[in-house]
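Here's a solo chain for you in structure tokens, the form predicted on its own.
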Amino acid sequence: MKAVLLIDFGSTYTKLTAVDLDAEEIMAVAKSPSTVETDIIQGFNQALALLEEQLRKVPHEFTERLACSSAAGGLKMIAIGLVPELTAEAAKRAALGAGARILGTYSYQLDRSEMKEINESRPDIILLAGGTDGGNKDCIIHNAGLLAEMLPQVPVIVGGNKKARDEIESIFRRKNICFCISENVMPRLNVIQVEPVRETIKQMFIERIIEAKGIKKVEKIIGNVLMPTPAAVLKAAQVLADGTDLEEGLGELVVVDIGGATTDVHSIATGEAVQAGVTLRGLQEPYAKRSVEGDLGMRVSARSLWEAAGSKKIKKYLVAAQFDIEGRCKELSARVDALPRSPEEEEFDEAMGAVAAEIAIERHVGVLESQYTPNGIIYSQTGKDLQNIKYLIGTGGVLVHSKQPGMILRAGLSREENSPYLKPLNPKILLDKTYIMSAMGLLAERYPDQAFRILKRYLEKV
């Protein structure tokens, strides 16, 4: 037996998944509260003891241990560009796709008050973009100089106008700034190139950031920390959609991850217009796209979910339970470890999950707009058209523990005729019941064929 241990150092729980590569099956899963504030290895050891108890009658020895992490706040980044709707937005998308938590997005020439604001947000990495190749370089050079002067302690990834690279490199070397040069996130107008920057972010995370978060010291015990946890989920989604050299993929899909603090949506799709005669507007969308809704969560963000949705939207998913909706959401945001203790509280959690899925998918997809002209109505699309994706996959605690996960996920589908939102229409719905998406993203880095087949085997139809 070739056994691999996959580890996810989460902000709340440390989760372990043991995989038999030869049989291509999950041997056991276990979790324990993360202990980042004291010693991260304590939470790992507690989870490992639970895992080994399940495997006590199974002869095994882990040949590899691979890890991802969103502990200690995850990978926190600032994105800086030239124009808000263009290079700043492209930088933000590149950072999100790398698994980052975006603390802020800035544009144009920064001033000292903005630099103070960035410093106070305590980012792990700053992504500095700006200008198409051969275009404006004054802005990105100005911002590089200000970063070198006022934030010399923060690592910087440069992904802007290639004509400015030499001067920026000279500025950073004089100040001993930790930096990496990557490809431009927008080499041409409205054309984004996120993959090179994503890889650079991942490498800096591996080499520097995990050490700053106290995780590096346990690598001798756990093996390699390969990526942030959200990047692992996106990797699993892409392997599942595209397949491998040996396996045919499932096709275009969306993954919804409903958590305590955020709801993440991952889409693996071109997002091109489905209807004939529709003109695409705005920035090109990445094929593998991640969006993060920090105001849509089951516990930490429960109050902001209520503020975003309103009581009526939550109430429409409640059948029997009677609650002061505002009061219950405020209570849950103050008691982040609270578990439902009655059928009514379970129903309320499911209603919150449905609202989170509905709003998060609505924000992730593109919008179709009509305009009347002397020659008739013309249609334009901004963002991704995801109406015809083949699969919608759900993961996250509320889905795993719900008696009706299908109801929660179907809340994100298109249900109104002539809706401007290009939401999925009729996908097949799958559930990550064993909570293995991040683990399989890790496994796919080394063993993509096995990861693909395990995902197909363990994702349950809803």
Given for the second form:
Amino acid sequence: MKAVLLIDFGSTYTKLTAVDLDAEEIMAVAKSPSTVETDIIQGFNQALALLEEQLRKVPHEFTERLACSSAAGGLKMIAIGLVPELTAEAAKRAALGAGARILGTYSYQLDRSEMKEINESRPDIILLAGGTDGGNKDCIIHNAGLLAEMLPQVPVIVGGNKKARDEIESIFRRKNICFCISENVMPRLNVIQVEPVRETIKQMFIERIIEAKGIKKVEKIIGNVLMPTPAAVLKAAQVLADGTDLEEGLGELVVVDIGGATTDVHSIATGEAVQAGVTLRGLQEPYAKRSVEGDLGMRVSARSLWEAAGSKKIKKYLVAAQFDIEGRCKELSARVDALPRSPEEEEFDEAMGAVAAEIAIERHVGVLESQYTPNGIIYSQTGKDLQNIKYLIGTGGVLVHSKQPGMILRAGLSREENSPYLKPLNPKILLDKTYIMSAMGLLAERYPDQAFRILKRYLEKV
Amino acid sequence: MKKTIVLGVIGADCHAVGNKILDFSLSSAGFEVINIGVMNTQEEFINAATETNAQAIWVSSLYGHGEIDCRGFRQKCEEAGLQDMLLYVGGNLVVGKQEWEQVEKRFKDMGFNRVYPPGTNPVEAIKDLEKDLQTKVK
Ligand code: B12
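Just the form predicted on its own so far, so send over the form predicted together with its partner chain.
Then the entire complex follows, led off by the chain already shown.
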């Protein structure tokens, strides 16, 4: 039997998923607290022991091991562009889609105090953009010079005006900077091109960052680390939506991942206007888009969730339970490993999950604005119209453990008539009950057909 | 090298026909046209010009609110570092029939380099542009 071991080095848990490739089945899953700070292999071995325990009676041998990682703070990146709404935003979107954690986004010509700030945030990679192809090059060249002078130790990916490449290359060569030239994130005004930069980020992650984080030396045991964990989730979403060479995809969809620290939303959709006669405005959105809400989470970010939502919004989802909402949120953000111990506490977690889904999707989708003119109303759309997506898929602990995951996910749907937010209207709702999205994203790198079929089989309708 | 011109219609104005004609005329005359289309704020013109390193911005206003929409444009350009940007404006700039000299003066006072009355032939304006770009280089 051909078995594959999929490993996710998370910030809190090391998660293992064993897959039978022939039967296209999940054989077992196991997790154990991560031990990245000490010896990463410890946590892995503990999880492996738990996994093997479950597989005692099944003869098996892992012919392949694939890993993804968000350990040691994940892939930490800084995005630099020229205009905040244009190349800086395009750079940020490219990095997010590569599974990065964005520490900061900077624009225009940088100065020394900003360089200091970037340095103090300790990024793994800096993405340097600015200017359309043939457009402004002064800014990106200035910023390249400053980076070479003040942050020579940080690897840089260049995704800006192609007319500035030669000059940037010679600046970086002179100072021996580790860098990689990619394609422009915004080759023409308002046109976004994220895929080449995402690929470059992934390569650099595999070749350099893994090593810097002390994971490289154990690759013999754990197999190859292929990508940051969030990139694996996006990959799974994309395979599911688009299908593979053999399989027909499910169509446009959204994945919501509600975690302890952040809530991620992934959409695989063109986002074109549903309604006729709408003018599109602003920077184009990537087809595979990931957004990360750092203030919406179940534990570490419970307090900031309350700050963002307010007590009333959380209360809306509480039916029976009576809580001092502010107090409970603050308490949870201090006790990050707290598990709900009563039906009331479960209900509170569900309410927080619903609020996280509601706000995160609201921030992810586009907005429709109307202008009244003597000639009637005219509409313009900024961002993605996700009203007609076919599936909304949920993943994350709160959903898996909840008795009403459907309620939590439906909080993200469009509910008011005439709301300006272009949220999903009536998608089918699926739950990642076995928690395999990231593992299947990994598997899809080598075995897309199997990954697709396993996902389809294991995602549950709710 | 081709000169880059940002072209668009300002405000809540959705008159799209003239914009297409201007795009065609400028492109045919050998310019790189960054056409941002209808319904743009001043910031959208300025951001586009910044990223693309444009030499001139052509603003259209057809629906009569041009004066309000264009106020402060020059100052914002300067604020954004587009110091000697060539700013042209044209279309139906004001409501109803008003003395052209007055209208032109008001827009020039606002900082526009050239102001065009309704029905201007784009060819004339392009001649002016070529002249202005030459003096700008000097
Ligand atoms: C078609 C039209 C519409 C269509 C537009 C369809 C579309 N999406 O394009 C619709 C029905 C939607 C419409 C709506 C309105 N319209 Co209308 N519309 C017209 C009409 C009949 C033709 C415009 C046109 O396409 N002209 C042809 C093009 C080629 O010419 P152009 O736009 O003037 O552009 C040329 C020149 O002006 C010049 N130019 C323009 N900009 C610039 C800039 C520079 C730098 C330079 C050098 C040159 C230049 O070069 C262009 C190419 O040759 C005009 C009347 C007219 N005959 O002009 C009214 C007109 C422009 N509309 C008018 C009005 C008031 C409106 C409305 C407010 C209400 C209404 N009465 O319907 C709404 C506004 C909607 C909005 N929010 O923008 C008025 C404006 C009055 C004013 N400024 O004093 C006009 C003049 C009619 C009138 N006499 O009352 N309109």
